[in-house]
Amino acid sequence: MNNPLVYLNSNGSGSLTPLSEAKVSVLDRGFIFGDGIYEVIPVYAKKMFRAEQHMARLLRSLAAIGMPNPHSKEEWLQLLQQVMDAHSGDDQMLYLQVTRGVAKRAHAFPAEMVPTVFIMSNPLTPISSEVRAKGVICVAMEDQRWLHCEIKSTSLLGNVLAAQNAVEHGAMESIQFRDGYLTEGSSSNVWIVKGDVVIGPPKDNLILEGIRYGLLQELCAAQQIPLQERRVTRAEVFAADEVLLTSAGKEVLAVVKIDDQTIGKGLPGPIYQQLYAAYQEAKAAN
């Protein structure tokens, strides 16, 4: 679809209109200030999935930043229901984006203001097999971001050059360290295998927590695969036997080469093969 419909809430009612036609002021402190807030959900045979959680981040993120929900979640539920339908794919990936709304520029916000609310859908594209089967590359670098990461913020930038920074050294993702420590990719969570335990960094301030984050504990709880939450160095990350990204598109994804040195055997390891099974498991079962 060429001209696809969208939602766009940007003068106080909202409703689906064609692409080409959505337009937001260049007032609107999304655009001045990159003040707002979004979710990205997958759908899986014209269902959402994880919806609850995504919702419950949404929530979270608005608090975070003092903005007013403007709707509940039955009505969050609804108008993501209303794009899903309006595109005829089976699997989507549904984004949702709220800003402060249009005023005057200045840092401070001004009360009672209109949040401008955007959703979109566009196909979604899955890791090839062939990918897949042989792992990805990555590389390594240091963590520049603000110390906010938790909030699913559309103020990107720090995000954005470590995905051009994957780019230009022909890496899928860029693993991100701050003080010697893992944080996370440009777009993803990232883990580590050592021996048959799966090791993430902690749910803090220095990452955001992915839906799959959630996810991958109820999978390895449900795979008996023992799971830890804390610091790991960047010694860990180039010793690890297996390193994984989760994100919505990448699902769960084995690394096998970070910077130029090899990750474990080279190849997607055991732990990464089970986890990536019990995750379409899950899928099938939404």
The other form holds:
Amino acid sequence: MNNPLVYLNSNGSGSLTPLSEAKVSVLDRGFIFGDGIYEVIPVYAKKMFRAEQHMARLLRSLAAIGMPNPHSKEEWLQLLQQVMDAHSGDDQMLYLQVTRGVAKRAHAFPAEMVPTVFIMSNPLTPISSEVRAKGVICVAMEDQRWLHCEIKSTSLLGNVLAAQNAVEHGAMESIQFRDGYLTEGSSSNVWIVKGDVVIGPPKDNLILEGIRYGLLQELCAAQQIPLQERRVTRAEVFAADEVLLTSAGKEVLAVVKIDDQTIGKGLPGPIYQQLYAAYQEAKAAN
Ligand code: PDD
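Could the form predicted together with N-(5'-phosphopyridoxyl)-D-alanine be shown next, to go alongside the form predicted alone?
Once more the chain from above appears, this time first in line as the rest of the complex follows.
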């Protein structure tokens, strides 16, 4: 059986352990309350991609929920590197989770908690070229999540139900709307293209600021593609020339149908092609 090495800090001391032996207490607040923060970091050619930005977001999320940061940035990067080095693949997906730790069950934070830190890595499975060439189908739904979507919290029930809704509709992602405006996918940011302009919802409490949000801004600037951050109506999404998803796993991916409605020409469009090519160059230059 595949039994990769993972990093687990339980009871204060951390080590690399075979996955099958990595155990946490049932009283861990991650298990009891979903009281935790996580990051998903792609690795290309044995090098973490946009590690600095992932670290900055981790710190923002920890601060937002009043969780003490158990490690310096250098220590975090070393731990991630250790897990990465314990795996043979060149391209990996690192997963890091930190919870508030183990305590008798009580909603408010107990004093003097020792955070539980867990890091694993999985082989990176890219979106196939067939899927990329055709584009993907999504389904629209009302955003039913809480109002702190900017925090990368392990409390993901709203996202889990949105992802399940997509599966049940034979779709890649649910595209969520709140009060008639676009928010994001169940595990991706969503963009529309109108004419030659890329438009994405503002970085506020209603969406997670993906690491690819900033990257798309950089790629658009370098390609001289105008990008606007503003509220996007449901009608604008359906009338868009192109719709794009971005996330660690999807990189940038074209949406060609939402519900039963074709987007643009029903094929990945020219702005997608340009941004996907630029994304591959950014990976190569990492
Ligand atoms: N999810 N919005 C949500 C709700 C997400 O869960 C994600 C990523 C993103 C895109 O963020 P990034 O560009 O940093 O991947 C936006 C990760 C991949 C996950 O939960 O597995």
